[in-house]
Amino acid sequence: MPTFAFLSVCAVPFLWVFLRAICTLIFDKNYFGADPGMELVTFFGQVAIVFLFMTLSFSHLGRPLKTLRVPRMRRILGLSVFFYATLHFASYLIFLAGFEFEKYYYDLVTKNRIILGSFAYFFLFLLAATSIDSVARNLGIAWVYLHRSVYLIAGLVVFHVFLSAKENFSFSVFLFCGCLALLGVRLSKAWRRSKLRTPIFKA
């Protein structure tokens, strides 16, 4: 699968929304439900979450996926997470906060879900800004530790979704279990590597 084809797949959710917007303008018909703003916020947020967990899973599926010969697949997925998270945040500012930063600030200091979501987006911004090869080389080992914060981001997102849910918490519970499973696999691999590095002294 060429890189362009993989990028095209990642762009499908955005193109779907763009096509619906074009149809709304052409046919003068609402294709976004009773609350278009909330639908966009929810949709882009869910897409960002899907790409986030795909990114987390990539390190455990990297070996079989290498046969697809997709260069920088994980980086593309990570940048897709940031792209859709930005659309999620922008949709919230435009449609729910009415582009009033005072409203966003009020939500930021009074609503835990906004606090958690904002922290998650801040860390995503740091990861996206440091995804360039030259920046990674300059940061050295600090880059590795910084990008391991993706698990912190996943935790923040899980609780952001949980606090945003009003009645149905099944999605947040599913994300919580998935996050624990991926973190468990990661810690298990790290523990096995540390055991292999431990020198064995014979009496």
Given for the second form:
Amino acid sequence: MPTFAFLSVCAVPFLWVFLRAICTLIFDKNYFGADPGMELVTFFGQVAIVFLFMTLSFSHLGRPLKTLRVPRMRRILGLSVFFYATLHFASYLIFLAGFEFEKYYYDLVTKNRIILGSFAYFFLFLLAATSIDSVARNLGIAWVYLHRSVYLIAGLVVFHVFLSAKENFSFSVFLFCGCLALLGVRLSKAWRRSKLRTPIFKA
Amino acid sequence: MPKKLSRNTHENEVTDESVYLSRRSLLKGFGGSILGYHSPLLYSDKSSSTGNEFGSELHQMLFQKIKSRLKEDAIKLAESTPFNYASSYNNFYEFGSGKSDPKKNAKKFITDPWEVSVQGECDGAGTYHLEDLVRPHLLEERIYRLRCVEAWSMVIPWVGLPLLSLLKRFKPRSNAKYVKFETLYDPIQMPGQKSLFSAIEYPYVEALRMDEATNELSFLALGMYGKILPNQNGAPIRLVVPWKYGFKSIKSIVKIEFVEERPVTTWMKSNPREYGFYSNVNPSVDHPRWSQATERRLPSSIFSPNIRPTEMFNGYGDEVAYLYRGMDLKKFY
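Could I see the form predicted together with its partner chain next, after the form predicted alone?
Zooming out: every chain and molecule, the one shown earlier first.
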């Protein structure tokens, strides 16, 4: 039951768009503003970023989240990132590239932000594909290293956002600081743990 | 309006098609809009009297059928409020960087009294009240495509006067090579001007080469859709240069200056690699971050993205291409 509730919370942004799309069909009205394509691309991108940062800060939020008793919560969060990134990518393909793959290819070879975004998506895809229990078990320690690339993804995303900004870089600077902070916390924790493991005084 | 100018833009392309068309056709009877559908003479009343004299029953029936069909469409389209799109989705960074910010933040913008200061290489320098500038002119309507550098476009019926006819009154001297325009600088009224994170310097500056400014397409708008210009669209007076990207069409003008040297314009200063002085609509010169080959004609819907190829000079090549003869437009973007 808590899992289902949590899943539905993760699906809220999607359901919100879905509902408006249905209403658009039924009432023949535009619920997406003048430029729905751009709005969807931006919206799904932002939601994916929020979930990405939630995933990254998951272990630091551990205690309050544990009381929710949702098994495999981080995986659900991670897959939500992938889900919204897929929607972001799909709406870019449909609304901005006009569903022409030549246009995507052209952007891919000429525009840095598309290269960065595509790389980030590729890694997200790898992580999502290896998130099944049996795959994780088979990969062993390699799985751990592979899934650390989530920090690489975060870095790529920050630069993707930075290159997409027109004149106001506050959001990307904010993300950059957030990224650094999370990475810092993670590294300092790892460092402390490694110190604990190596005995300083030998008997 | 000279017929030549409306060659590419039919009335039925106006972003606000529905309300605008339906208002007119409702007023004048649907017969008028059938016969005038592709003609720039839609406004004229001469077609509206065709209602009753039909030679045969067949024609009578056809007319009725077409009429009811059009009525249906007009009512359906009129449900959406397309003037709203042009007046609620635009860039006016002085009022915020979001597309809906200008409408929200420009509500209390004071445009009366309004003065325009004319300076530089001309004999008519001075400060003019807007009403004195406008009074001697016969206003006209021009339906222009507007192509934003962000790859979206609209079609908007502006009301105003040709830039040339106003500039002539200031008697520019022969050494005036460029016309420079400035937007009002008033951070109290324009919250965007005191934004901490913006890379734009205010006041906003735009400029045209003298021959561009005197081209018959260059237009000063005082209204749109038959109404006074809404604050968020650059009230009370703004420039419209339809063959250039939208940001060249400076809003809420308070200063016109004739200069010899090419001025550094706002976006050029903020990012010279992305925005050049000319900024002509050109599908073959990309913005460094996105392609300019296509555009999204707004309003679009999530079920039809409405993407169309962008035309050279936004389709106004016949009127303006001569201005750039011999220039490498890849270099002078």
